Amino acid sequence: MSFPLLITLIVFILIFLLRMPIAIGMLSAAACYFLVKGGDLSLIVNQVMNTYYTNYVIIAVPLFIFTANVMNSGKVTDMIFKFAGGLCGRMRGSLGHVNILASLIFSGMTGSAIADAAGLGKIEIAAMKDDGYDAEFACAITAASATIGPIFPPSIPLVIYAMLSSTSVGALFMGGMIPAILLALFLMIYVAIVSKKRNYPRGERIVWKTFLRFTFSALPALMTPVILLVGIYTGVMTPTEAGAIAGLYAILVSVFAYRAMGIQDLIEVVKTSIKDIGATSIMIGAAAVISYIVAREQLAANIGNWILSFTASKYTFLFLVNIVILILGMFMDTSTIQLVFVPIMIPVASALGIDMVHFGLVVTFNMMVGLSTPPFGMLLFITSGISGTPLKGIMREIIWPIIVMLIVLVIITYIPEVTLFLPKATGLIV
């Protein structure tokens, strides 16, 4: 390791330990690298701007963030919750199943775990607590089900991965469908077992007429993923254009279909979106500079050669990647993992013959596990904050849902067809 790279690493670690914003840490570390190397600091600006100018797909990220914020501001979440409740009916632990189904439906609109937990989660946890469920269980299953959001299309992390790996966004979106549905099914099995053991209540019997009313009310919102996916896979829209259409459609639904958003509400949504987009954009730009340094120092190639020197098995490599991301996910934000560490792993995965769609879904799924993993799982803090439930109890209750997620992770890691079947069947990959 060269001296400038060593200094860069030390600065980055120190800033991380001081709990400063990661984007600032990456830019500071990059500046130290160029100063020690004797390079021109203007290269930082060049790399950041080149990333924005040459990656058209990045535009989809702020558009999906805006869509998620619009959907969370109106009655959309409430409509989805009632519709999912109608599907579950008299099942024991019905509201637990509703929680998971609602997350699966909502994920088709926003692609964000944070939006799911903060928006739907507030309704779900309150309803479960009122119906006699343990608050800790309600928070844990809400955190676990929210991880479905970035796996089922559309997905903000998958769009970013597509930018990093030059992989088809459409193929990644299609590849995420089966893993997301599989996770939902496994979580519902877990809820059924716990509900029987703890004697959680059954749901209310929903008569056909009432269910039709719920369905009709939720239909405008339910059309969002249909418009998105049909538009992308018929070639009518690119993923970026689909993000723009989704944002416009979300406004129309909230304003005209549900009459839940006025001018002031829209202004607040725009303000929130600007903050979220700004934070994400700085992270992407800072990561571009770090990626430039990694390429210049041939760090990825050296790590790849080191890994290939003791194993040529792609399954061993995937095992190591999963272990590393799981450990990092316990202590670091998922965006940092994706933007700093994943680009280093991509060339090695490619050299071992791992399909980039498969690899993208494996690392994305793994990062979502990190969002619910103690001690720093973001979703645990969100569900604790919106419900007033002590974090300690949620951490204890989340253990089994994490085990469920890890089982699904093993399945998608070692059975590649789980992620590749739909992209191959639709001709998105060969």
The other form holds:
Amino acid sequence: MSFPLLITLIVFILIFLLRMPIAIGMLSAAACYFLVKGGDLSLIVNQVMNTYYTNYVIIAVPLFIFTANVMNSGKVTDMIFKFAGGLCGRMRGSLGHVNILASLIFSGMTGSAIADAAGLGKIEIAAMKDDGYDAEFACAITAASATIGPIFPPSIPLVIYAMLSSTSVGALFMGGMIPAILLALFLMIYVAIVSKKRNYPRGERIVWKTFLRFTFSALPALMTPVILLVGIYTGVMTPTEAGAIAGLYAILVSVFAYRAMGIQDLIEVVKTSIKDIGATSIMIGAAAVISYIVAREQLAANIGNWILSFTASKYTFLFLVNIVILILGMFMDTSTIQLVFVPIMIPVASALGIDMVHFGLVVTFNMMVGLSTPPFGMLLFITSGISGTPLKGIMREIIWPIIVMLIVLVIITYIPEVTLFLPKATGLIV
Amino acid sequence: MIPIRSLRGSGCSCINSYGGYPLKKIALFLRDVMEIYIPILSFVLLFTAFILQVFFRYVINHPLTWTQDVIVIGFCWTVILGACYTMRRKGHVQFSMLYEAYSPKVAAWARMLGNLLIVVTFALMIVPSFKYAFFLGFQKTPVLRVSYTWIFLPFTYFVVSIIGYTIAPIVEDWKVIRGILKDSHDHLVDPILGEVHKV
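One more: the block was the form predicted alone; return the form predicted in complex with its partner chain.
Next comes the full complex, and the chain you just saw is listed first.
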């Protein structure tokens, strides 16, 4: 290992020990590298800005962040919740199922697990608590179902992965559909078992007329994923443009259809979005500089050769990747894992002949499990915060949903067709 | 621009010598222009350009070319200047688990050392980033012919802004180390999660 790289690595460790903002810390680490190496610091500016200037696909990220924020501030979440309630009717543990179905529908609009848990989760947990469910169970199911958000298209992490691996966003979006539905299905089986065991209440009987009214009210919101997916797959718009169209549609739905937002609210939403965009996008830029250093020092190639020296089996490699990401997910934010560690794994996966769409969905799914794994699980913090439920109880209750998610992870890891069937059937990959 | 909070914290007399309040007000307004209004405007522009691009290509059947320039420039400005606002709102992703476990004094030392590292490395980036933006001045966007200087220059503001937002916490941590303060605000309340983790 060269001396400049060693210095970079030390600063990189300091980011975590000294709690520096990770993106800012990465830029500092890069500056240290170039200072020791004797290079020009303007290379940092060059790498960061060129990432933004030349990667057209990542412009979808701020657009989807904005869409998620608009959807969360209107009545959209209410409408989806009522509609999902109508679908589940008199089932035992109805609200648990509603929670999962609503997340699946909402995931077709936003592509962010945090948005799902913070917006929809608030209504879901309150309703479940009022109906006699354990608060910890309500929080755990909300966190687990929010995981569906970035798996079902559109998805912010999948857009970022597409940029990192030069994979088609359309193929990744298509590949995420079956895993997301599979996860929803498995979580619903889990809810059914727990509801029977704990005797959770049945849902209210809903007559057809009421159900139709709910459906009609929710229709503008339900149309979002349809417009998006049809638009992308008929070639009318690129996935990046779809982000803008989704944003426009979200404004039309919230401001005009539901009259839930005024201009002032909209400005506030843009302001919040700017803050979120700043946090996510600067991570992308800073990680690009680190990736440049990693490539320059041939670190990824060396790690790749090292891994390939003791395994040439893609399934063993995928197993190792899953273990590493699961452990990282227990302690780190998903953006750090995706932007710092995944780029090192991509060339090895490619060398082993793993399909990039398959690999992308495996790592993204795994990272999303990490949002619920203690001790650092962002979804646990959010559900705890919005409901006032102690973290300890949620951490106990989340264990089984995590096991359910891991079962789905094993399925999508070892049966590639689960992720590849739709992209192949639609001709997006061969 | 160095945030006013840090100037106040460091006892800078330049504001008071100019009558204090009006200058401070102007400085705060300019900061908002750079970190809130321009990113909002850039985002709205890029958003509108996208809508027009799809509309003109698909409905009118007359593809626009200038929208690409607006989108990319708008994106660069939104991200870089927005990241300053994120810093102001303490919204950047950080690894807090160890920091939370530290005692107030250890936490103060940790954050102060981290921030000093940021200040030093970012200070060294100011001139190169500024020079680089002007060096690229000869390059222009394909359609609107906007100089690359305008696209790259916000990075210099970003670097200066980050330094500015880092100074106040350094002062706060120094007070904790000296025993003037019991604990820093950040150590009591997580900037991203608020008091969530304390529940």
